[in-house]
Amino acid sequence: MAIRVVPLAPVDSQFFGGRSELVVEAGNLFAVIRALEAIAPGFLKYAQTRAWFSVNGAIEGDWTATIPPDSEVIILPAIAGG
């Protein structure tokens, strides 16, 4: 099923060439970051540690959990604080 991605800054220009959307197949966040991992060498290191991903509007720590068809998926730094 086809998943939109939308990698937020600086996301989008450090992995994707700036590209503000890409469209994926998957059918959980496990299989979107492998996509992505295939686009962008490097971007599955990045996700375990300094990403988000929001998934219909809702933050989804789940790699796992089903996403269904037609989904957003935005990427979201983390942000470090203290």
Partner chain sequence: MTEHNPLSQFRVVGTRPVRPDGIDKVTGKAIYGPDHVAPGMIHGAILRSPHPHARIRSIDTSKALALPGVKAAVTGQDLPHLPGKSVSLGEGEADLANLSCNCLARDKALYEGHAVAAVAATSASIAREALKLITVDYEVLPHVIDLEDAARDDAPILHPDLRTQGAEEPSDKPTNIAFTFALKQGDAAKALDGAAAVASGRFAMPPVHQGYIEPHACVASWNADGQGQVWCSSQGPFMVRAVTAGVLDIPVSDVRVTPLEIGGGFGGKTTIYLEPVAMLLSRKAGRPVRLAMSREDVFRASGPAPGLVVDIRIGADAEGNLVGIEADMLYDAGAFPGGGTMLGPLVLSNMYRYPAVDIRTRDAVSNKPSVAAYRAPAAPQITFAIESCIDDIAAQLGMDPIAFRLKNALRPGDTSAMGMECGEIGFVECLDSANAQDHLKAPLGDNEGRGIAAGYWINIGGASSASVSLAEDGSVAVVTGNPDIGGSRASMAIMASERLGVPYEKVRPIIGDTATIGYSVVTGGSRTTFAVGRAVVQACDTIIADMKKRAANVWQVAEDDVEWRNGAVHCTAKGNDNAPMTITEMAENANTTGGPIAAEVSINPHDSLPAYGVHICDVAVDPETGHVSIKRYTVVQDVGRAIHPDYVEGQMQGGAVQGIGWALNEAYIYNSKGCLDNPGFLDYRMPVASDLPMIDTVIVEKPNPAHPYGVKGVGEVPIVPPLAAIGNAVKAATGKRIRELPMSPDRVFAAINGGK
Second form
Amino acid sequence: MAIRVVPLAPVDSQFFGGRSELVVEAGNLFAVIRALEAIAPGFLKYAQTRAWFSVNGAIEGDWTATIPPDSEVIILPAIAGG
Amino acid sequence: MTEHNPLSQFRVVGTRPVRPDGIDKVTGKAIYGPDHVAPGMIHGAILRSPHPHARIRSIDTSKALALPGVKAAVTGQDLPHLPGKSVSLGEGEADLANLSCNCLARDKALYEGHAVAAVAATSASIAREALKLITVDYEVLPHVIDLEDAARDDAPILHPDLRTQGAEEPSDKPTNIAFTFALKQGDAAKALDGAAAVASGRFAMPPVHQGYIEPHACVASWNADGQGQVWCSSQGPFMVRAVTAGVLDIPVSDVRVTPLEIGGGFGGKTTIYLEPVAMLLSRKAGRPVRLAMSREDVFRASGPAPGLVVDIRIGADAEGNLVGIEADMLYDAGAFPGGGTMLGPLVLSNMYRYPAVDIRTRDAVSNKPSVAAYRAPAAPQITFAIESCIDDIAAQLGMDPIAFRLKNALRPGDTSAMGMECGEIGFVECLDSANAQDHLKAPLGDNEGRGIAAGYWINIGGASSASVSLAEDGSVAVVTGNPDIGGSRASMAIMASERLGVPYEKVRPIIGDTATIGYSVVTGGSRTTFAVGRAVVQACDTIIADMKKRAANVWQVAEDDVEWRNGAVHCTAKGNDNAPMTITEMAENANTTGGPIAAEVSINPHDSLPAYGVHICDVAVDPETGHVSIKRYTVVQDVGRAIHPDYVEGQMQGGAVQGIGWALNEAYIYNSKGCLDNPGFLDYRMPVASDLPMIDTVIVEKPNPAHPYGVKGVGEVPIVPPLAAIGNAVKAATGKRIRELPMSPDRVFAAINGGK
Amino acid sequence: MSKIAVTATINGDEQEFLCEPGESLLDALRMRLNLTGSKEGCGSGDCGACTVMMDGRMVCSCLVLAPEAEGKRIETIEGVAEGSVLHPIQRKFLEMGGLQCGFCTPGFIVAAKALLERDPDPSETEIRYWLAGNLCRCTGYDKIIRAVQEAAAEMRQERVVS
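Other form of same protein, the form predicted in complex with its partner chain, not the form predicted on its own:
So here's everything in the complex, that chain up top.
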């Protein structure tokens, strides 16, 4: 299932040579991140601690949850509060 | 005036019972960070750099160690060197090398007040004497304090290895710019050039401090077998465990952190300063060691909120539709990279609909203390600029400021510029409610003006654990790992009481240490009542399911024939006259129906919803002195649902007043030597009771579908609107737009007397 | 360093303690007598968290030297309740949400009690100015002021009744 991945800065330049969009085959975030790790080694570690993943507009914290085909995944830097 | 009209569907939710930890806190019995005493405890003290930027050539502690009563001395060389290592905090992460260097400087002191060495002695006064006997050989380096100076190419460099993260064209040149991020959609410049009304300008504000009244303090005990214990006040014992173990490079299982009562945090206690140092001293001395900051230490060395300089331009067409926004933000990071750079764009993109967006944000290190989170981090600063411009555009178009905001406000179903879909947000409801307030119709006197401003904050969820167990008499223990910073014990008890149908007084909410309850991220991000509360309710549901199963076994009926209602199991099987069993009876019979009744639930929700607020403020400006006084203030906020309205209103009022202080008085003031000139409450002037009127509150409740009672999170957003609300009120009173904070008498006086 | 022996009446009981010549009364209360209800927010008399009564006068105990307490009558937050019966100000702080973190609360309660003993019917402005030496960062003062007003009203009522 093709998933459109949109890495926001700084992830785009840090890992994906400035590409604003990638397409990977995946059924959940684990598979998305595995695919991205294959493209950009080191991304997995970043993803574990520093990224949030928005699936079709909503933050998804469970990487095992099924992602529907043709979904859009945005990679955001993790945000904390006060 | 307080306005809150709760839906009557709940028995306890929405009521105002006395907090369970209340009596201890009004009688002086509660144990806060500086109060804990461990057997055999000795006292530590920290030597701090008098220079804002200096290389440390050597440190000699031998004379200090020779002083009778001194048991240990440490320097940065005693901490493991951890380049490139980081630790996850559940939400975000901490760079361990920087954190370690902030606890004790390694090669360089990066700000005045930076810790360089520490001692422990049998009394606090001996420890202080010992500090005078430590010799530090400094090579003083050129410093940079001003944010814009720090970002220049020729600025003194703090970290020779630092390169800008996120840069489009990576450079190998050392820099103080730690991070950059840009977001572009459409052609903002073109849209703004053709706009009917445009507001623009450069807005600037210095760092401010969270100003919690309790200085940081801890006691640490590290035994020869490697096992350590820390007692401290913080916003999260698991955070303290992770970073303390991380900085010391030891397993987390060797650090047990017991949270003490916390005397305010506001984000400033989501990191650590003392704990690894106290651990090292304890290991060397073989005794528990207390380390505590003075107020001066707190100002000089604990995290302020970042200053900001932003060039901004926002425009609308003649009908009042926003057409675009440009913003170029530069935030302070303080001495180390890692300010909340992403948060500015987040706020910019989550208030109004903009067809075209062109924003850039950067953060720069300088010789000031490393910034820390402060209540809706980065949001008040940028919102000051946004909401000032929005007000000016409405004025140019001759539109009512609330009507103009309503026309452009994000609504459920909209997608923000950062690609996040808006769920059941309540921005429009807040604007509508504000519009209906009598406050708007009250007459104003001479030199008085009224301003309104809105604010957004994301509110987070995150990893949360809770356990619920029934005692033999049916009373309920609720354990969480989240410090109670402003009444969360009460809200946890209310939710458990509501769910289980037991009286509020029979619920005992407890804050566990890191060895007694599953992992939880900090009390922060406005997350506790939402995320931890949801864990509490789910744990209640788990024991309810268990009790239903037990009742089915007792009655020998199918589980489907058992119903939970009003704190009791009821048998609904046809022709069955089993009397209901209350939770108390179930608890009394627990051991004959399968054993104790208890459950622990750990969750990681991310479906929290943002908070929006709208503030209305009347000011009087003294034309003789430029002094601005707050005459009347109303806070309108969507909270999803108020579990304990007193503490919800308290958050709204307290946040608004912190914002008032930020707008009018508070600022870090540095002298030409790069030293902080106002490290005390006399000169860093936070609002006092006589500065203020009552703060009226209007609770709007648009429930969050992702929380069993509709909670959205309350704590942070109220600090966001005041800066602009006051700026807009001052503009209404004087005709002058002030773009720099604080709006102190001299600045306001200059503005009304022909300044810009 | 030789220590000084001090005898003072603390919350109605005669107490003796040894202190250093330069030690603050606040440190002596907290460290020598284990009365940690009085808090140090600043150590410079600017926050009021250490407020106690000394011979009936409100003082910042961080600005009083411990040896000065010799022969004096000291009342701290620990002595405000009578046994387990809360003072009306304490009760109103609880009933009206007059505290969040609670760190400044002891100082506010001692100061408010001093006010109401002096003036049983202060105006809102008088309350605000009397308490202007006590910093609270959590509440914005609204609920604190209301709690003091309510406590004053209740105490006046009690006086009429008795």
